[in-house]
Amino acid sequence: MSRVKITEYRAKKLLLGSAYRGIPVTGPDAVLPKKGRYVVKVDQGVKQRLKKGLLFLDQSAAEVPKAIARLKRKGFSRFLVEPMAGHKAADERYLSLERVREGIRVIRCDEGGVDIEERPEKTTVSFYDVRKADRFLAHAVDVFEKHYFSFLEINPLVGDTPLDAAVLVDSAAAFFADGWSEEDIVSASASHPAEARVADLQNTSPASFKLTVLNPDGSLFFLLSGGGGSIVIADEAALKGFGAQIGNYGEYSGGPSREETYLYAREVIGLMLASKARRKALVIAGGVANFTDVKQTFLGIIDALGESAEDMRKRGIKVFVRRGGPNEKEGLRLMSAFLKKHHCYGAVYGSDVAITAAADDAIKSLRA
């Protein structure tokens, strides 16, 4: 028995019943809306879709097919179209349920959204107690039990409406479950070999590694650390009009080792070198880490850069750095010395400089 993902469409259908108005799209014969405003997203068990460019908000009915076509070009095949639900950010909450040895563990936070993991001090963790449950929680647990859920995450939850939901079920229940079947089971299949290799790395490490290839022939490539900082840096590039030139998105975090960081960095550098863009730049950046060792992770990145430094020098590729955290000064010193030695130096900044500085400088160099 294993835990497997089912589509968000099926998860919400089980939670909301006939009240749910989502439209699953798996082929060209899907009935699409004629009017209204909609959300369009990949429905293959991919987390953090907004950060990865796999979700489009506030689309007109005419824009829906175009959004689906853009997602198809990234290698995906299952999509979900939902009515746009306007709300205030302050109304967003977080809720997750997980089946563990002690019972059903409940994690709640009154501040939901994409950066929920950066607010652990505002979350509450408990075990389900029917005497203390509100109506929606009691209903969610009933669905959880009836349909053999192992894990349910709703983020955000606005009122009693789940705007984003992820569900893992017990695979053995596919033979007798009433409500979902094997057809509802999905895998977030990687559309690029580098993504698959990073997924393998993620599966064998307690640290976190994410990689999505956005534009194989882009000119701006990212080696980013930390989820919150990563989205700020990527957003900065998009705001500067460079969104279409971003080659990849992803992040490493959670205290990876030197060897693990080397393996991850090698994939990003390989993508950059394979790009057909005439001019290219690499941004190594992130926020101020709490426990990820800047020196050790930078040594891993330097190991990977060392394999391609001569090729990068010949192509005129510059590297722009901004990082903070444990052993920051030593890590930045080592990185700066390496880049200058191999004539790949663009800029190196510490935590005393804005988090977006490296991306800003990289874009300036590409436009020069």
The other form holds:
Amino acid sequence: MSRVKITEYRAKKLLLGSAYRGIPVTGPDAVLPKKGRYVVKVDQGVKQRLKKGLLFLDQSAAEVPKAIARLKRKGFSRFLVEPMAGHKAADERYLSLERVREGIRVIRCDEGGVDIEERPEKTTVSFYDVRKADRFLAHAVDVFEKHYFSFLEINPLVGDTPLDAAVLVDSAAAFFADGWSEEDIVSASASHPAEARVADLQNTSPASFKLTVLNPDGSLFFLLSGGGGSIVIADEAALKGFGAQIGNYGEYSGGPSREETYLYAREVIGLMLASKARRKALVIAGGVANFTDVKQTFLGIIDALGESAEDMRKRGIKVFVRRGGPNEKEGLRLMSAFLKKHHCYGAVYGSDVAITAAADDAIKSLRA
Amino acid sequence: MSILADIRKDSRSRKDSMLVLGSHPAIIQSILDFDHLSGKKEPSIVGIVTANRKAEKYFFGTREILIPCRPGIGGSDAPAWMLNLQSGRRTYDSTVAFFETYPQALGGHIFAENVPEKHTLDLMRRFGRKHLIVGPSGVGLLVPGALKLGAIGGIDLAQMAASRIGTKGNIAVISTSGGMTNELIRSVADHGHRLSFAAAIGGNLFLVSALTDLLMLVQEDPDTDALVYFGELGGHDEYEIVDLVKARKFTKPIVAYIAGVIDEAFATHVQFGHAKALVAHSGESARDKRDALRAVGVGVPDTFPEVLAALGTLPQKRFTDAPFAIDTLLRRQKSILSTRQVADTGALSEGPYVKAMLEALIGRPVRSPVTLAFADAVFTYTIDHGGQVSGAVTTMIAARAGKGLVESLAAGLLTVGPRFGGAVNAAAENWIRGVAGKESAREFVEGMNRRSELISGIGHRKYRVGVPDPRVKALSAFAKKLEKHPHYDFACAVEKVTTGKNGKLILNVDGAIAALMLDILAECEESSAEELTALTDAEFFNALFVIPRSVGFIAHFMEQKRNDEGLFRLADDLLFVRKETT
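Now the other one: the form predicted in complex with its partner chain, given that the block above is the form predicted alone.
Starting with the chain above, the whole complex follows.
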């Protein structure tokens, strides 16, 4: 449902079809070439690879496996091996396409390798018009539309050959697109195992779950509900100067079941216990829900807290709660009773106080 | 755009009528509750598009109604609104079908989050100009007293009452977040205002009806005096507000919160919960948007608590809260009360099955091995008493008529009653009366005779004095395990009186089971007299017959299925047909 990166390999394969000679290396089974000269690069959505030493030009066939090994040692796992083709810098151009409300926005530049956000004056911006498009552009837009691309950047483009291609696809279109699949999606940094598990949960439920690890050794951990409410609460922490201490951003919403909420809460609690911070607090908060059942979701959270209550009590971790919505009274009552029983009670508020109250209390307690 | 005026007009014009695509019972019921509490005479939902059923049952007020279901969009009506609750995969096709079938519709709401960008933009181009379509994603459109299109405003009666969504006011709320829409509607009410309308446009990058369309709705609505807006980082929608304010096309006061300054605390931009919530290009950050809005004079406080404080400064308009009488509706929601605790533990129970069974029936732990042994004996003896008894015969006849197991079992159980198998409980009532009362056994029997009542627990067609029922003999041995057995004693005393008149009026198995179980519960499980009476009132003692005898009936059913002799017909010579004399 958001725009996600796919591999350069897949992007070029879709653009060039069988003419494309790149070899994707994702495991030990890749068949590497025996002769010729090659470019070896990391294919995980990382930008500025040459500068970062993640791209090796002009490698002999014998050097290719060694280059891959060097990149593996830097912590990467997906690579691309392409035949080396020399070209003149003067032939480089820039082309990007982006799906916007008005249509497809085309940005061109006669120089390659330009940072177009920094040098907008060098670019030509237009909306795609099939009558004015050259063959390559028409073909690129064709592929763009057919495969539900949201963004395509070719930097540089030499003639009709993209030397580098970065594509964002619309993850909501995974069901409709047959040119790419989940396996082609990459994220620039390695996913934390907790993030991967929450992504799995998201994929197997009609409800919404998100988790991003920010500071693994932070002192403030968030178990928040709602895409909007979660940002408001996180903003409050930043505005109080506590941004660097935030362990995670995340949210659950869309009426998850007790069991799903349990699985999600468990991940956040696990992150919190693993943090090396001396003092920690957990904020369980959100707005006044439209249809998410506060009692059911809180029972799921209590199930998860129950597994770690002893640990939390020993480390003096307190829990601060603010929530409203269906079955709010019951849910807050159960949570309150549980926290008091396990000596983790920080504060429990309902819809009669501001959405930011629990976070404010948590920060105060960590600063005390 | 007079859409809001149209919607608010007298509901007889049915500008609130909506067709629901897909189903979500809680949301649908909340819309019907809103309709009822708003004083409407008819529900706004005219149909549900869903396969496999003809109708769905809901409450309208405290009255149960059926909302007709249909497998496709077409029908004989002309709904004004589409409420599309389907998944993101199906949304495009069904929305196109709806607006092509009903081009005069006012608009709709698309609930799904996972709608591909291409689909949204296509819908925007085809229908976004002529119709007001809120979404995809988000929770819909709310016009107090007139229209609740979606989950917006909540689904819980207490929540809806607390947010005062029945009262027509002068403050509009527009938000990218469903949860924050609800939060802000509540905050508006808590700060002394009421809502004119609210729209939750969702967190996707592209919308079908643009933010500009909704802003113009605010601007042109004579009932709205100010706007409370919630936005976030990502995308460019808020610049539409900037443009409209600059061009003086939007002139009403705005209080806005743009969420996402937290993004600055991190080294790289973070993808937040909503699909759009990522700073992909310059100008998309929360700070940039806040600055741009402030530059044209829009009030954008730094913190959310400051936004709440700013609500107090919005223009006041007098209002009268509509009575939102939810109490009778709350009672309606508790349809069946159950306190039975059931847990899927996966642990094997300790003890025999009969222990789990008894504990389920009595509702508390069973401690004594005597109780268990007795129950086990009762259950074993009672499984079957031959195919001649009325229940077994009925089961077999049903089986031979080709009926299934459940139907044949049910047929046999329907013969259980005071004359067959159902006397155990009535016998228990007799023995309890005897132990509690002041009557002797003789007085008790004579009282029953005077009233021409049969004594349950006494009498058998076959067994008699001298030819005892082996089951009764075996069960009576349990009396020896007890120190006292007053119910059994009374029963035996009654038997002495009745067999004095007729040898067949012995204590039968029903009577023995009832008497001994009462004594065992009293002594071994320490049941009080009140508890025993309560069990009898709930027909516990008949369950002691029905449970094991069901096994027997099923065994007969299975045998008949194996035999497969075909439909049963009573042989002519077994039916006595009496010719009526005229």
